[in-house]
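The chain that follows stands alone, in the form predicted alone, written as structure tokens.
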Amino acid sequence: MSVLARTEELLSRPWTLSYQEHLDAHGTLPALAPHEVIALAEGAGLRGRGGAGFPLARKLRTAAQGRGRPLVIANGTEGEPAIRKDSTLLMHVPHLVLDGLALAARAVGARESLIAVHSGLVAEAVTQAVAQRPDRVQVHVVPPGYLSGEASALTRSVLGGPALPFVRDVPLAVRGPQGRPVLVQNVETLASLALQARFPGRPPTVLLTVRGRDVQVLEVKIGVTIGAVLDTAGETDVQAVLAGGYAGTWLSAPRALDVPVSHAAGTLAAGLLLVLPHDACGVSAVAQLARYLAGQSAGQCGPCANGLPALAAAWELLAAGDPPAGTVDRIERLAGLIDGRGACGLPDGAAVMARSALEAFADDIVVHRTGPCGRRSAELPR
């Protein structure tokens, strides 16, 4: 395992490699035909690294077969406040991402491609990298927010609309808002594609943000256990782990340490391992997460506008201690009501997080039924 960056580095100015330094380090990008790019992605088993883990080859093939000229978007928005893997990648090796973007555009026959980021140091690094390259790529700066990086919201923003999700009857790779295929891929996915093009058969790795006593970004092999990752990061005080992101899965220790980091285990998702130490209250951490997710709602559908605030309120009552009778049952019922009914995946993720927390913190919840647990309130980035 390799540590790509630590807290002090994550907060410094960009250290972008020049395009020539990138070529010296990685070599020129092979001139692959469209079908060869798709076969490469399929053979390597590459999946999306933004959360859903959808097979890249399938998306490439779908967009290539669609009607109209495709649009390809590299998603580097990283709207979740706890995650730093994409920003670290873009500030370390942006040209790997841009190489992957070029390959994806070639695979689907796109003449237009762009990279979307939030404003700030990452935007500076990407703009600098794009200016050094011969291929034409637009840099699109999206408004801050958790949902502005959601695929449909990002697509609307790029095309001049509001950065809000929309309900669609077919995938974006089949038909986007203007009727043409839109391929949206996380920047880590594209960087992985560029590495596979240069080094076919290279075992795929993933980037993880590990948050505990420190903030670190690690490159690890898929399938390594959470315990092994935390050992590398030097995290030894582990009560529980939130795996995947704020809309991820809570796992209590010691069970969490033996769980692999993978799509199959449901622990990879957006690439976060958030460590909760023993002196922090897990129920309060869940209440904070639920309230944060409710605050990120676009307010366009019932599960978000009504369900998420109600879920957050129930967790807050539980965190305060001595909640009204039936509060835990209400949490379970609300999670079932919002799951699968939203315009985007935000309510689904909140439901996953809430359900897993009921299991991971079952003993603490028993204590909270009669009063506060006495542990300190967890401090989560927002």
Given for the second form:
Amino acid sequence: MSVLARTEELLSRPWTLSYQEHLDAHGTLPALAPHEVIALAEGAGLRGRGGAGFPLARKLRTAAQGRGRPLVIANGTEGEPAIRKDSTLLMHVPHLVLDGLALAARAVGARESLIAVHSGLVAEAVTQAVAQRPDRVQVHVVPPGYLSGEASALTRSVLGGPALPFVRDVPLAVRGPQGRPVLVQNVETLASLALQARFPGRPPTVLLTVRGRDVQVLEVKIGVTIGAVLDTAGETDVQAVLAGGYAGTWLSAPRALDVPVSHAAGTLAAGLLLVLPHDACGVSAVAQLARYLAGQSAGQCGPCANGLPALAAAWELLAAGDPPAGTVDRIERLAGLIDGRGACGLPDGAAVMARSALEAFADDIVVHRTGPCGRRSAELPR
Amino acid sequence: MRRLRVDWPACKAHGLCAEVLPERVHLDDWGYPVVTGDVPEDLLRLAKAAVSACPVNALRLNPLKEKS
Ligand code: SF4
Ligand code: SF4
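Now that the form predicted alone has been shown, please provide the structure of the form predicted in complex with its partner chain.
Shown next: the complete complex, the earlier chain at its head.
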């Protein structure tokens, strides 16, 4: 039996690229008071869809209560090469995102709102959409890369600095680099807020990028199983799944198929479900990911600059087969050494990915002790 | 109780903090500090000394606060 996981709330058809089409399809945005916006976010249990999953209502409240006029930034950057859901959203329904941005600005009493994107087609679509609207929104283009979309790096870039993360003593929503609060919110979260304003009480949906034989962006209800999503996507050859993002969690099939896609299960994060087929070597996939993450490190924090390349090298030894004794222990130790020890979440995520891979590919790692497994090397988008 | 935090981009692995406050800081494989716990009242003076010993001001002593 196939369970249809697909819904169509966020990714409505037809695409609504012009402001008029958007108004025709979705109606005007209700005029809500700040506390009403926060109540909506709270009632629907909306959480950030950039990866961290922080409750939206709490962040709005914090920024609203901070000292000074908050700056609100919609985060439309998508630095991770495997993920497409935010750019898909911005190319299909940019005005839904911009409505959400207007609501968030209203909720926190902001006068300035910005949408940050990477350059390219998405930036063009967003710039056109912004120009058609009555409200004033600036478009900020950040440098390419995995890290430039990290909240503190993005904030710095918007304020004229380098797009590099920095260590915060308090959250940005309490106090940003200029003293006033900064609210950075993923574009999907904002689009969900805009839908809630029009249809309060509708169960919120989430966008996933499913990557196997094909690349698809699917909209689903939170809590569906990974198996139901892959079924809907037509992905049947599943050895293991990387859930959340490149710095996400590996789960091996068949167990993976029963795991729900949810914040609580740790499988939602930035909404990636990457399928590893049976003929590919999981250990090689992990080695590639570890190397990719090491390459994205800004190199400004010692444990990350040293630990990520060391972690990648250890996985590469394991992937090649017949690694030096103690390589698995070394991976565990390195994961512990990088976890929580940087200005941003990259090393923490790399630790999660590495630890989950040790578990998901435990049997393959045993095979690799004596030599390569003979399966083809995985190919991941970089 | 206070919490030690390292400003990672600023920290240059001079290691002085671990010498002044070995009760709460040791160094990793590359010479960067590993903070092993929060700072109670009786270690406060030493912790403050460790903070001022850091030549690049990379160690901070913050009040314990909930995240939001
Ligand atoms: S933790 Fe790593 S990726 Fe993050 S800012 Fe520091 S060096 Fe850069
Ligand atoms: S003294 Fe300062 S620079 Fe040196 S290791 Fe400690 S925190 Fe880092």
